[in-house]
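Here's a solo chain for you in structure tokens, the form predicted alone.
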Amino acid sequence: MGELRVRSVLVTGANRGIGLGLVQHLLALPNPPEWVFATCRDPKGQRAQKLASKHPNLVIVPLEVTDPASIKAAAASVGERLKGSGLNLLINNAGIAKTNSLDTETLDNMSQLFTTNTIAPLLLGQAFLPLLKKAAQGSPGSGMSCSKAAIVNMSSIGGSIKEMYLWEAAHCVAYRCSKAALNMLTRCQSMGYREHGILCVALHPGWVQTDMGNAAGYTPPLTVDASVGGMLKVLSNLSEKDSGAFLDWEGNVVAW
């Protein structure tokens, strides 16, 4: 398997868990990106500042993914920093989960999870589309790849209608519905952005040992390092044939 080579990448929800792991792994690559944009709600947090002080190619970007104005401001800030070169890779990782059952789901819960897990990736795709198009146009060769221009939506096997993964352990109705909708969004983006040369995929990172992964009261089987290392290998090998796919951290196709 090849190593991911990308000039610029933006990761949402980079303050902890998988998002932080992605940023750390990207910075540690033999050929790290020229720009790694890590978004979080509190850019002045100690963890973010410590990382940024060690890596001149890391830029902490303030972003509240549920706020359209914040999304537009982040896109403008990133565009200024890139100075006309475009953004190669947008990783929509920010997400939330709640363990509510069919009986306890509420309008507020459903709205909150859909806003963060489904609507935010749509709005981020819209806001960063000009920069992604610029990157695709400025990359040599035909075809699609994450090195050229791509949107990666962090999904979950919990959103697989076929699998209904871990239903007995946690119903998580709003979470499952929001991720199933995110998968459809990914398919729509893959169709709508194909003409611009932008690859779009949904990725299941595995059941990972994070605050979210531990929420159901069980210890997940995967470490953040194992999940992120696997996903970056998968991303390095994606091509046009994979656009619109739903894959896991090992590159296996996940059933819709």
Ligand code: NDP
Second form
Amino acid sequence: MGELRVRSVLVTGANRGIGLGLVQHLLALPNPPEWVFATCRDPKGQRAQKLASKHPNLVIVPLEVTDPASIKAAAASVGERLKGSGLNLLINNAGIAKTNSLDTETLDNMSQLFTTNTIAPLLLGQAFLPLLKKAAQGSPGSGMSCSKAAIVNMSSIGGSIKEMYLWEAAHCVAYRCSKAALNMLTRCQSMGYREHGILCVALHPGWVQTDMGNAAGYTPPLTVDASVGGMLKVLSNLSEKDSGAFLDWEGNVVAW
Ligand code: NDP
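In place of the form predicted alone, output the structure of the form predicted in complex with the named molecule.
Let us now look at the entire complex, which starts with that chain.
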């Protein structure tokens, strides 16, 4: 398996958890990207600032993923930085979870989780499409890859209709529904953006030791480093046959 080589990448929700891990691993690659755009709601936050000062190729971009104006502004500022070249890789990582059961689920909660976990990745795909297209057109060769142009949607096995993973431990109805819908969005994006040469996948990071992963009251089996290291290997190996797939951090196909 080769190492991921990508000129420009954007990660949403990059101030903590898996998003922060992705940024740290990308910056530590032997051939790091020329541009790593790390988006967060609070760009002045301690962790974001510490990272930025150490890496000239890291740009912190303010982004509230539930606000369409914020998404447009982020796309415009990334476009300006890239000065005519495209964005190779968009990683829609930001997400939220709530443990509501069937009985306690609410309209507000369903709406909030769908807005963040499903609708935001749709709007981000739309806003960054011109930059992704530019990257695909500007890369040599005919196949698809994450080095060329790709959208990675951070999904969850919790959204697998077949698996109903950890149902006994936590119903998380809104979360499961929002990720199942994100999987369908990924399929739609893979169909719609294929003609532009943009690869689209849904990725399950494993059960990971982050604020979200720890919230169920058990210690998850995976560290952020193990999950992110695995996912970057998987991404480095993807080609057009994988577009529209639902894979885990080890490259296994996850049932829809
Ligand atoms: P964390 O809760 O640790 O971090 C979530 C990140 O998303 C934070 O950076 C947070 O920013 C950001 N975020 C949330 N809402 C918004 C918003 N409206 N606008 C901008 N940023 C936002 O989660 P993880 O790192 O564990 O999860 C990352 C992704 O992986 C999620 O999509 C999650 O569903 C998925 N996943 C995680 C698993 C796990 O075991 N951890 C398992 C399966 C999937 P802020 O700090 O400002 O809140």
